[in-house]
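So this first bit is one chain, no partners, the form predicted on its own, shown in structure tokens.
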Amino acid sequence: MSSQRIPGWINYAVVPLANILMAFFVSALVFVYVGVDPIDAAKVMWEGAFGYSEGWGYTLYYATGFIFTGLAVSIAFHCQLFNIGGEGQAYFAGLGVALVSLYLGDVLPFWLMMPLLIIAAGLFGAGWAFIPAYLQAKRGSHIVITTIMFNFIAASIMAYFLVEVLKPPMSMAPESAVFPVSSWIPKMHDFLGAFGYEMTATPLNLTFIFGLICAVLVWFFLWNTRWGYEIRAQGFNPSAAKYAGIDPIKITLLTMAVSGMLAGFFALNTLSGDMHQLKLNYVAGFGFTGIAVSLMGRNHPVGIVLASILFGFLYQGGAELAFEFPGIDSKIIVVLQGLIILFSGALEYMFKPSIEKLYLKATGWRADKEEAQNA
């Protein structure tokens, strides 16, 4: 079967959709097993995530975090680097955001604080990713092992700073002081309210718009710049890329730095946009879930944005589901995520041959006729 007759939208849209539908079908069987009507469960999740403005707000708030961590993983994937350290990079970036907010928030106005916070989050995230990149590029250490280890190192460093440095006097909680107001990213309901649109108060903030801008910039960077071409060439064929004059050390360092920077932007959404203080474990697994988001989105910014909204739907809809059905453990959302990861990752190409054959049959093409014409 020739791929020349198979359009790109089959592999980038139809195949992932088939995988998601199969994951939802198996999820429905799980709900039947626990004694819940899957149709009722789907309605509750949909209404809870998209049925009213508050649900939308929480869904998009969660999706914002997934956009950053998903983009971070996708950049590394294009260079055939498996960055498992998004969790630690996002966590460590929170330290940069906290330091800038606490030490400059009372001095500088909002319009100066925002670019400084973006720079701090990006630099701390990129810096934490640069070390494993250097170890692989210069010392031959495997990027998967080092990034996993650096997640634990970041957690230890953050615990030290929150207990010994940033914790306010007389406080027993391992968290920093509340950031000055000038370092708060405006909430979306306040922003829309200024234009006369009423929205229920939610954690959703303007970082969501910044996340969409980052997705566009990642697309432009990968497919419209020389560096992006070198990253994709290195990932597609390292030997050919090196023969063409592409420095693998430079590309590895660049790719991981950009990946860590994107993961670091997660701190803007959670800390500057919602919590307004640094707390332990504030990343809450979003860095690891970003791997699934990137896989589902086929490492393309558009797909990652859509996959992020889907996972935001699962988070918010799952919370509503646990509220409406007290007998359901809230951890069932982890089961749903696992099924989606299973069918979008490990079983990614299970339906691809059948879908391609159906497409060729529907459009009147046959592989043998095509091969005869090309002979």
Contents of the next structure:
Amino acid sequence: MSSQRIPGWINYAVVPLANILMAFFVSALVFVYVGVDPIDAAKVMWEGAFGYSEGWGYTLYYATGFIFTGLAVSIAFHCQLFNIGGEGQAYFAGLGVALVSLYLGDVLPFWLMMPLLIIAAGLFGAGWAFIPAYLQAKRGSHIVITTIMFNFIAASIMAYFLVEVLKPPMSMAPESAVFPVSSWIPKMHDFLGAFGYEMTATPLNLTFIFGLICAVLVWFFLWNTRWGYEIRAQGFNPSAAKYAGIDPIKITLLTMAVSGMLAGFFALNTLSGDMHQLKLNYVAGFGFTGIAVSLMGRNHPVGIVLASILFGFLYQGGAELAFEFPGIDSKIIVVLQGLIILFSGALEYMFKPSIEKLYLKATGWRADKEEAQNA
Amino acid sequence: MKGIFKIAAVSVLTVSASLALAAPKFAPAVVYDQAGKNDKSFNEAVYRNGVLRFAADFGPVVAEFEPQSETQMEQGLRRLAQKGRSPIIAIGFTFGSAVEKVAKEFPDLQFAIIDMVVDLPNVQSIVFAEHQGSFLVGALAAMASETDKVGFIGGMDIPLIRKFACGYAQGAKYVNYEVEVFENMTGTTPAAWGNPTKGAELAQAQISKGADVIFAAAGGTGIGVYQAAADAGVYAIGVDSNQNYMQPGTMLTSMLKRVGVAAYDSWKEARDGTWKGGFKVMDLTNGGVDWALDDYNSSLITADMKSWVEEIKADIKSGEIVVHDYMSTNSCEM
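So the form predicted on its own is up there; where is the form predicted together with its partner chain?
Shown next: the complete complex, the earlier chain at its head.
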């Protein structure tokens, strides 16, 4: 069975779709087991996530976060580096955003704050990824281990800053003061409202558009620039890349810095876009879920955007589920996510051979003809 | 166009309805914090003594929501409000900013928040006089102590917990000015509410310094404190709900903070049409805070101790003893 006869859309559309459907089918069984009609549950989730403009807003808001963490994981993956530190990088970037917002927000106007915030988020995220990258490149410390450990270090540093430095006196919750208004990224409903489109107030903000731009830039960077080529070359075959004159140290550092920067942009969406204050643990697992998003999206920006929307749907729809069915624990959504990750990550290739066989059978006459021609 | 007209008609209807009824439809709800309703501590007290008791008395009408993240805290409040839920009770000070935002958006609905003050006409801010309850258990600790050394272990180091510590120390010194009070906090982040291992270590450290009664105001961390006290054969004092049953024989008493009752009362007031926004203090006078005496600790509390602490309680109620509230000055003045 020659893989050349299998067109790309089988691999990039049909196989992931089959995996997701399988995950949904098994989830349906789980719902039946806990005594909820799966059709009803699916309806509630769909309605809650896409049925009305507020649902859309939340779905895309969550998706924005996943786009950044997903892109971060994918770019490292193209270099065969497994960046598990997205959580810590996004968390640490929040410190950069908070410091810039709190100390410069009153002084500088909005149009100057925006580029500064983007730079701060990117720099802090990239900086936090740079240390494990350096240790990997120069000392050979495995990036998986170091990035995991750096998540914990980031959590401790942030706890220190929140409790000792940024917490206003007499406040009890470990959170910073509210950022000055000039450092808020406009909400989508305000932005569209200015053009006459009405939309319910949701946390969705202009970072979503920045996220889409980042996805396009990542695509361009990876497949249309020299650095992108070098990253992919080193990912495919490190020794061949080195032989071809690609500096492995430079590429490792570069990849991880870009990866950390993308993870850092997560802070823009959540902090500057919605919360307007730095809170303890504000990343809330989005960095880790980014790994699943990247896996599902086949490490391609288009796939990652689609997978982000799917996970946004699961987050938002899952919250709705908890409202509509008081009996079921809202953590059921973690089960759903787990199944999707299981089928599209671990069991990624389960259906691939049979789908390919099916495709070849359906188009069998053409293959025969080709062979006849070749003969 | 038609849609706009529809919205206008609906809003006219709702406005006229709210004018006619004054109070919104009774549809109670509760939002727990991220620890969830089965946290063996604060949230669970609301669930067991509030939600379940209300369900037993009036049927299962209370809608519950457990947020999974910071974002969902505000989202959950707003969703419940959009469904016309009222009164909605938010559990814990972390909801402060979320309640403030959502209550402004829905001025016709009733909200309540525990342990925090949100100054809006449609918000009931329920705060507890923890310093009074802590004063009583501090007094009991000093009466029971033979070494004249008592300990306090707090959860997260925040003004609220220092308020417990300050009341406790005042109570102990009131009974016996010579008494020495050791004070430790478990941590500075919410993780400090659920660290029984560290709780036990802190308790052991205090015991080795001579403390023979330890009061833990530390959520789930307290479980470790009670265990360490039981292992060393010294007394411990529980917090929030009656925890006397946890280590019978060494649990001297518990400082009761009746959050579940507060939630229950707020719902009941709304049901009876007597609900009012504003400031609500749960103190010794209305039973919001108290000390616990039951079968598990009756053998540890002598008749003298009981009459003395009841006398102190009456004096606090009458105003003869004024317990300093740490949060009023942000310092502990004895």
